[in-house]
Structures are given as structure tokens and as C-alpha cells.
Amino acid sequence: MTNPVIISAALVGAELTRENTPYLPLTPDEIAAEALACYQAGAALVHLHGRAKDGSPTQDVNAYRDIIDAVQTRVPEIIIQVSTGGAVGMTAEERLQPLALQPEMASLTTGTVNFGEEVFYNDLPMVREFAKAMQARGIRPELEIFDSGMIPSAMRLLKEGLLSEPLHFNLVLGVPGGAAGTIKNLMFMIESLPAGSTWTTSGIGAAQLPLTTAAILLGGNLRVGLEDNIYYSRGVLSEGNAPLVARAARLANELGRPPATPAEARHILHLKTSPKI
């Protein structure tokens, strides 16, 4: 029996601009077109950040509504996961806004980490607040782990009844200030997860391709996309998100783990809701 791999596509992020890459989608229609292309290439899930009309990052609920409506019109099957990370410096109130739209999933970072020259701040009271908001709405959290100490923090939330097993983690490796994007670090984090958990890995920059391959071989899931890596190969920009998804899907097929469909991904991730079709 095959063990399909969930491919997530992180389409836009909060930090990138068109100066970094001209292929960055910014409008709802552009993001929806990227979501469709990624779905057709093998992605079952899209991780979304909001962008205002001027292209700046936003957690405004209306901006997210426009993006989600556009994505669901183009590709109603795909799993939508919103970011509650937003951009560095945003308040908790700002970051929580997209949860009002009842997405199937949302990111939940369980600790503070240096983020390049800045600090991505998530103290425990804030993390509890986010977990409670997701729990109240029946939204499945993806626990974003930038360093190994964030795993015990997630377990503390579980013990407090703010999370339910089985847990789902995204092991984000290679952010400057977080855990380095090495297979050794990936192995250590996997071994630190509670039994029965599912996991995805997100390799940042040059770590994306080796960690993608490792995730397939190790039985996990993977995330690719411009939010994490704008290059297809050294010095060559990826012409959108879909080429990165297509390469991951090709590797998965070659290694005997075909990309999961959205229905298969919902089963693997223990999602309780259905897409709005």
C-alpha cells in the first residue's frame, strides 16, 4: 500500500516583495491562479498570507476573505491553511483576524524566535490565546516549530487541554535565528515528536530541496513555495510556485510516495470539516 505525501504550497508569505522576485503573486486573482497551478502540479494544501492592495502584508479579515473566495472559486477541493504568524511586529489581535473565516487549518507558532534581524514574538500567554481561538472554532492547528524547544511548548499546551491529539507539526528549518536547515536537525526533531503525530517539513532557501527529499524518504510530508525559497536552482528564480511543487511531486513519485489528493490529505491530517464547494 502506498503512503502518499502531502505537498503544501506556501504561495506568498509576508516578507517577500516583487523586488525579490517578479513571480510573487499579490492580488487575490494572482494568488488563486497560483493555487490552481499548484493543485494541478500535485499540492493538496495551500498556506496563505494576506496582502493589501498595495502589496504590503496584512492580516485584515476582508483581505483574507477576498483571497480565500478567489482560491475556492478556482480550486474548491484544496485545503486552505491561513497564517496567524502574519508579519513580524503585528499584534495578536491583528494576527488572529483570519480565524473568523473558519478555515480548515491555521498555523500556530509555539515560541519566540529570532527572525533574521528581527524577533518573531510568541510568548506563552499569546500562544495559549491563539490555541483557544482555534479550539473554539474547530480549526486544526499546524504547530510551527522553528527550534527544538518549541516542541515541549506544544506538549505543554496539550497537557493544558488546548490541543488535541494527534498533533500535526511543521518543522521549519533554515530560518536565520532558528534551527539550521540540516537533515541532522530534522532527524532530531522527528525523534522528539509525540507518538502518532503527523509532520511536515519546510526547508528555507537552499535547504528546501534536500529537506524535501528527506521528508519523502522518512515518511513525512513537505512544504515548498516562494514564501520559503524563491530559487529553483542556484541563482535561477523559480517562475512561480508551481515549478517547486511539480519537482516535489516528481521526486515523490520516483521514490514511491505519490502526492496525496486533498481528500487523502484530509484523512491523514484528521480534518473534520469539508471544503466549501
Second form
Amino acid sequence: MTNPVIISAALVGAELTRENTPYLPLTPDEIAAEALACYQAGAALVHLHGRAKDGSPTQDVNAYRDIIDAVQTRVPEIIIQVSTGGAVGMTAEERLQPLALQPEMASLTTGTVNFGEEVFYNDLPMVREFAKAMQARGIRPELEIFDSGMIPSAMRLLKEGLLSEPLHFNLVLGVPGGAAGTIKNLMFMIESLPAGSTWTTSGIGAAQLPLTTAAILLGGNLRVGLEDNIYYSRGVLSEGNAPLVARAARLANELGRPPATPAEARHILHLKTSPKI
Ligand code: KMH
Ligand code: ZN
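Could you give the coordinates for the form predicted in complex with (5S)-5-amino-3-OXO-hexanoic acid (KMH), as opposed to the form predicted on its own above?
What follows is the whole complex; the chain from before opens it.
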């Protein structure tokens, strides 16, 4: 019996600029072209951030609509996950906007974390508000865990009835200020999750390749993409998102866990929604 691995592609993020990498997609058309290339390489899900016409990060609903429309026109079957993290410093109101578009999934960070020189702010009342908004709209949250204390916070929301089981986590390791990108930390977090949860992992920077490889071996799922890591190998920029997805798919195939199709990923993630075909 195969146990497919869901490959998520974090295509654009909020913090990167073309100065960081010339391969960063910014317009709806560029983001959609990357989504198609990633789908063809083995991705089942795209994690999206909004970008304004000048390339700056935005949670504006119209910017997201243009991006999602462009992605769904090219890849109707792919799972769309919007960010409610946005960029550091955005208000809760700003960050919540893309939920109005009824995406299948949205990210939900369950605590505050230092983020490089800045603070990614998520106090508990704010996290509750986000969880409630997702629950009211039937949008499946992916719980973004930047440090181990965010797991008990997610459990607290579950107890309060703001989340429902089975939970789905993204263990994001290697953000400067969050948990370090080590396999030991990954193991510790996996062991801390409630039974029956699904999980994926995002290794930041140089942690991407070891952690995503570990995820394949440990029976989880993985996220790659420029949002988390712009390099293909030490000092060599990845020429877009697809090479990172293609490498993860090759590794997954070699290790006996073929990449999940979007339909398989919907099943694994307990999504009740269907593709926009
Ligand atoms: N840009 C980071 C501050 C998410 O998408 O939910 C937050 C982030 C997490 O990227
Ligand atoms: Zn993100």
C-alpha cells in the first residue's frame, strides 16, 4: 500500500524581494505559472501570499482574488491555501481579508514568535478570532507551529471548540527566533502532536532539504518553495519554485512514497471541499 506524501509549494511569501532572488514570482500571471510548474513537478497544494502591483506584500482581497483566479485558471485541481500571517506588522483585520474568498485552506499561527529582527505577533485573542473566522466559513486551518509552545496553544483552542479534530499542523523550523531547524526538534514536535493529527514540515533556509527528506522517512508531508528557502544548493539560487518541488518529488519516489495528487491530498487532509474544475 502506498503512503503518498503531500508536497506543498510556498511560492512567494511576504518578505522576499527581487533583490533576494530574481526568480521570485510577483504578478498573478507569474505566480500562476509557478503554480502550474510546481503541480507538474508533483505539488498538490500551493500556499499563497498576496502581492500588490508594485510587488509589496498585501492581504488585500482583490489582490488575492486576482492571484487565485489566475492559479485556478491554469491549475483548477490544486489545493489553495491562503496566508493569514501576511507580513510582519500587519493588523488582524488586514490579515483576515483573504478568508472572504472561501479558499479551501488557510494558515493559522497559534502564537507570537520573534521573526529575525522583528516580531510576528499572534496573541491568543487574535488567534481565537482567526480560528472563529475559519470555522464560520468552513475553511480548514493549517496550524503554523514556529516553536513548541504553539502546540499546547492549538490544543487549548481545540478544547475551546474553536478547532476540530483531526488537526493539521505545519512544523516550521529554522526561522531566526523560532525553533531551530533540526531533526531533533522535528521529532520532538511530532511526538507532541495529538493522536490522529496530520503534519507537514517547512525547513527554513538550509534546513529545507534535511527536514523535508526526514518528513518523507517519518511518514509526514513536506513544504518547499521560495518563501522558505531561495537556494537550490549552497550559494546557488533555485531557478523558481519548481526545481525544489521536483527534487522533493524525486526523493519521495526514491523512498517509496510517491507525491500525492490533489485528490489524494484532499483525502489525507480531510478536506470536504472539491476542486474548482
Ligand atoms: N510572513 C510571516 C510573518 C503564514 O503565512 O501564515 C508569516 C507567514 C506565516 O508567512
Ligand atoms: Zn506564509
